[in-house]
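Consider the single chain below, provided in structure tokens and representing the form predicted alone.
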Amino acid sequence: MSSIIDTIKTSSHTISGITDTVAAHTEHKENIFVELLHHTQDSPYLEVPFGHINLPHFPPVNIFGIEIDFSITKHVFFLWVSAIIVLFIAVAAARKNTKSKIPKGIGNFIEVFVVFIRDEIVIPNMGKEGVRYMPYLLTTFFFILIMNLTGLVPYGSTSTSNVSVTAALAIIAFVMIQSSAIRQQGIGHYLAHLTGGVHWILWPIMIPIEVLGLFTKPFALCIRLFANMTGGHIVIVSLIGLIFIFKTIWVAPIPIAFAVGINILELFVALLQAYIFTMLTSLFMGLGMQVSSSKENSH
């Protein structure tokens, strides 16, 4: 009887040991993914080849009972870097085209994008009156493009993978969409279009729907850019993580090959997302501006 009890105890200890080993192994895998995914998130330091550089930290500021942290993070740093690059490229291209009537070099390269955005995005969606908004749309396009590309540089980071950054871009787009519509229609026609053009009995239904529609457009811009730029990086990190999970160099060629392929695809996605954000912003601005034109043509 005692031998049976000892056998049961030994078996229970063995099962317990196996369970602990499996749990530790699973936890180790999770820790690997958490550590790898940490590189795609915002952080208070910059990653460099031999460690990291801490960024300035400031104590939170209390504004109307809300604590706001103005500390510089990795995404903020690369956002500033992207802004400086856009400014440098724009100034260099402007000076180049000012000196020569025939665009050359960087001036010619930038002109390709300017002409494309004007002829293929702005004029078809907003008409000739939309050309006045070209500075904003060009800045939006190049700023988003550079921010997307900085994440593909070693030790860089994609600022547009932070929802706060995309939300700020969407808020600016919202202001531009509404201001362009008010400027074109006038405040009276702008408020009248919120009724949907239906009988006043249906106003309690239509007005909330129209007002909600004003906010869903920039919200879609925010989430689309954030999700697309974050998703690609998570896929690359997941592929690289397979090497650490299997713990063998024989598996490495396959994940690395796929990761390189996704990384090349990310170059196209970076350009595509900048184009989509600019195109949709232009389209939403054009919809508000054309309401007035259609009414004038009907009269």
Contents of the next structure:
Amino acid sequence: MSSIIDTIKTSSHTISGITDTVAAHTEHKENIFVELLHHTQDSPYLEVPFGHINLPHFPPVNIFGIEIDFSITKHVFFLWVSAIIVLFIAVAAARKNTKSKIPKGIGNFIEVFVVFIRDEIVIPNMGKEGVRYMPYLLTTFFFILIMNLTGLVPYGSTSTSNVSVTAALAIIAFVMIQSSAIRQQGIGHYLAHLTGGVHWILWPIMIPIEVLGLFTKPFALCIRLFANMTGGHIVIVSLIGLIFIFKTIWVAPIPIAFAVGINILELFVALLQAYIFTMLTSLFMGLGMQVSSSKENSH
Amino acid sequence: MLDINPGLIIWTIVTFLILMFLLTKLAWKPLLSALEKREEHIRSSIDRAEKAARDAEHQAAENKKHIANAEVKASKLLKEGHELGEKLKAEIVEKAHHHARHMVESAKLEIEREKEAALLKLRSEVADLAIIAAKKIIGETLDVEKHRKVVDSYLDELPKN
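I would like to compare: after the form predicted alone, may I see the structure of the form predicted together with its partner chain?
Okay, now the whole complex, with that chain kicking things off.
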């Protein structure tokens, strides 16, 4: 593991960096893909043309026996870049739309998404009460979308291709799903729901299953987003890597054509995954919120 | 690759929460309220337009009805006017006839009366003339009064005219 980290530190991770890495490891080809995979991973520096910029590094903090490293890494940096882009776009849209009655330009563009999320995701899944959670779902959608897209920019990186980032998003989704359910049903109904409505003898089986069920949904959200965003990048890097495996420039047009194709697909996947994450979170929140009403109807 | 970095998780959560707070305040609330306001405006505009269209239709129907009524009334009035005219005409003609007849009759009466007066006068003239003539012929022998009576009775015997 430490030797890999050394390699990461010594090699630049731009395409030229990959060339160096590949050149240094020509004797064992099986390492090329390991090196390529590291390109998609977090690093303590930013890749810029002609080298890299080191990001501030803090010593790990020990909280409750867990070593927590608050260093600003590449993914933290792009997390903030994405947040600033979202903030800028959304505020510009809001300014524009509150000023004039007829939405134009950026205001109209953002409103298309807002209306879509409200009318096609929130209201069908959660009903009218779901509109209260619109700010959370809108933030999730736009934040994930922009984070997905920043990786497609040269020298950019996709924060959502890091499992810690998607895990954090899933933790927030978990909290929102549970709190909206508790708020809608009350704590009593919420806990009663965990028994699955079966005979008390079965509770020792039912309760662990239901509790497990609570965690699997956000876990699936986390892994789905992470895998999708990582997968596309690995495919692109692998395609470019073919040039170095074949060690000839004449093969380049084919992998580049494929990589362009995958890049276009990635644009779509970025939007699709942001939509899926938002839609599923809304669906899970809606399920928790509507359990009580369906129960009351059946009794 | 699946290493969990707690620092990154905390950074993500903190970033997300700050972003959500700022966006809710600065973007989503104004955006959603502007959207709702606009939707409300559009809805009310459509309602108003529909109501206006309904009113206009109603008005048009009423106007049509009014026009039809007016036409009926006008034709009735025309007919009545015509009838009245006919009646008046007949009356006037009748009156004129009547008047004419009356005039003719009164004229006839007048003529009759004039004629009678003229006859009377003629008769007295004739009597006087006869008396004078007789006096001249037979001198002053005859009493004027007596003669007159004789002449009168003679004249009475004469056929009238």
